[in-house]
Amino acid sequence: MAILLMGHPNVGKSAVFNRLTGANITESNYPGTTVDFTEGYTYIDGKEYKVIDVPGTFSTDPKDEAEKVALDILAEHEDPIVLVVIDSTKIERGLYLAFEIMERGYKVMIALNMWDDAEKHDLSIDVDQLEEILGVPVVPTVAISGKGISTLVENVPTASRVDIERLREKITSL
């Protein structure tokens, strides 16, 4: 089973990476590309899970060779969980990737990283409301000290195909 971190470029996919996997990494260039991504593996309740740092994507709809390659390793994978990691402090540009991926019916999961940054800009993030709305584990995290790691290595197993239909109903009823 494989874990694609997938986020804008510059969220911490690589710290989160790096915490999961022990930083037992492999680095390579996608086929034909220069493109790198890396790739390392991890142990949770006893199964073993390859866990790839896909490169920086803003959209579904790549628009540059680095986005092309998120999505074609995105598509290679037969039914990853697509661990979605958002910078708190800019929650609305993370959670439209969240939903262009949850929209293709993968299993998701959000990592909300930087939540150090949010707590000193006073953001208020109403992580359970958040994730009652979305059907999806939500998890802050701070994964340059390491804070939730171990609560988001959890919720691995959680992680869940969204229902869109009952998702844009719940967001147009708000």
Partner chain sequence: MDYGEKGVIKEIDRDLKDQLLGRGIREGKTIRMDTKQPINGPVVITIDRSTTSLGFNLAKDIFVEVENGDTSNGPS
Second form
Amino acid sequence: MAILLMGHPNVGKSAVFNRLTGANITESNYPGTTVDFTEGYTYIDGKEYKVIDVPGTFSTDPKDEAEKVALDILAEHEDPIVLVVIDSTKIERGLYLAFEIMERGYKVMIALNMWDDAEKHDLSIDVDQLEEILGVPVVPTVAISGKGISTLVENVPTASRVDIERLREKITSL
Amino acid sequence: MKLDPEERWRLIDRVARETVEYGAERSTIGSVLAELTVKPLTGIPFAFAVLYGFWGFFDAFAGFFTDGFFVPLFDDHWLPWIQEAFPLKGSWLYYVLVGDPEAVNSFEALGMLTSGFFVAIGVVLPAIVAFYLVITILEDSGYMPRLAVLVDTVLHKIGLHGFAVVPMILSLGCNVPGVASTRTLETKKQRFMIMILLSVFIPCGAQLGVMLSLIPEYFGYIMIYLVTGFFVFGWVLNKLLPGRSPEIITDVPPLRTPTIANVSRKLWVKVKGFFTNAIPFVLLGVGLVNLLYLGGVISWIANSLEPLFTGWFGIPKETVAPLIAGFLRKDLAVAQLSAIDMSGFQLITSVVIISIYFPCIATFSMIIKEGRKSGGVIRVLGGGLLTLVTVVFLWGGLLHLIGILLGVT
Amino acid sequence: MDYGEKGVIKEIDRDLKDQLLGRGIREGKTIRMDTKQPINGPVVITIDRSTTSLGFNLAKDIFVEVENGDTSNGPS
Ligand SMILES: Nc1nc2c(ncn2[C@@H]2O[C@H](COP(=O)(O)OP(=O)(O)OP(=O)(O)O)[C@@H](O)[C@H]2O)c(=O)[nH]1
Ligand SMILES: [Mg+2]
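Having gone through the form predicted on its own, I am curious about the other one (the form predicted together with its partner chain); can you provide its structure?
Then the entire complex follows, led off by the chain already shown.
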């Protein structure tokens, strides 16, 4: 089973990857640090998962070579779990990518990373409600300190596909 | 089922209204600094101050360890000891491993165990550590995208855009990750241009370290000449090459304080990589050149290329040996110049030629790998070699001409 | 638009729109111009909490209604 870490550039995918697999991939504070994919392994409930750190991408329509790599990886894997990593302070645009991936029918879960930054900026996100609306696991994380990573791991088996039609109705009737 | 973009945004805005609450945006010291670094009036002086400060640090750090510690260690203790202790003086093995039995400094001894170790550990290692420390801080602070915004106008003139500073800065550490990072540029034209320009004109940290230790007095001239070359040939390539040069679109992340944990982790990865990938190549380079000397190959090549070297570039034919070493490691190539008798201006020319004549083997392999994604290996290599030969002849020859005009040759 | 000014995005040129949608830059959002570089250099804008830099010729294609009521395009 493969878990793909996808999300915008510089949201902390590589940091989450290092936390999940104990690897040492480069994390830097500029978009486009990771330009190639890296694989690692992690065990959840005795089951082996292949974790893949993917270059950052803004949408499912690639604009450069690094984004092309990201989308090729997505296409290559059969029925992966896509862990969409979102910068909590930029949650809207992160959800945009998450929606695009959900629309393609993948199993999805969401990490609201940089949760510390969101708190610092007085930004409050109702995680439970968000989870309820979207119907996929949503976990606040701080990848650099490791906060939330264990909850993230616990939630991997509950990652799920989303019926977009139903989601649309649900949101419209909010 | 796919939504159209407008609808997707409508739904997301609705979700966000329900679940997200924005507090008042506060000005912090960080956010004020963040703004000042991208405003031209304050940002440009700040950029100069940052680069100058980092340069000063690099110089001081590398100088402290190399001149203060490793030079005395190698010259006063290791070199005389191994010259005496190693058996078989006069044999080819002694020549390959120890080099010149009479040499009094570790640059000029030219043996694997003498110059090889000295260059790798005494000169390049401190330079690498200092350089990566600086680059890591640039990376982790979030300053690089700000620099990209500031230099966008200049790079725009040669068909690139500001984000090309990222490969440029990474290349100052090592050209290999520099070439890899060109993937974030949008068009084949931009990727090809920056790949070629940086592998030709941007010396890596290891080479800079040796230059700084060996010829600090010429350092500035060499860099100015190389940077000028970068822009001149960038301008020409931009005019000649077909393809689009789109404008910059980049996120500007918030400034963060680099964490000691992350900085030391990255530094450790680099240093480990240096021990496993670089040092063997330096030693191999020294050994190879020595064997080629013994086999008479070097003097044969030197004699056949003499007209080109002395006539066109104005440098001694013996420079062939360092140039061969340069295929493996440019830092080693520069270090080997120290054993050749030549004038200051010839030294400057030789270092420039070493920088531009061919990328080191590691960079070359990376270009082949990336070339596949940027218009095909054949086109990238063909175009690259053509550019390279032109640059070497014109830019190398021009320097000779400048020397003649200045009357220093 | 000038430094520090805020406005609402009225319209984005078709070609550019696709590129910017994923970045959260879209019609109806409030935008703040942080800086613009001299000699037609790039502009830096903030939308929500995310800061983006755009080349001059791209920014020209974003039409913004500035808070005082005028409509103007990008870096005027
Ligand atoms: N404050 C804070 N910083 C974080 C967090 N996660 C990551 N970072 C920092 O954010 C920056 C980006 O992290 P990366 O892991 O390199 O991001 P990425 O998503 O892999 O980026 P690309 O490879 O460019 O796509 C680094 O400087 C990290 O140290 C977090 O939860 N909180
Ligand atoms: Mg990454």
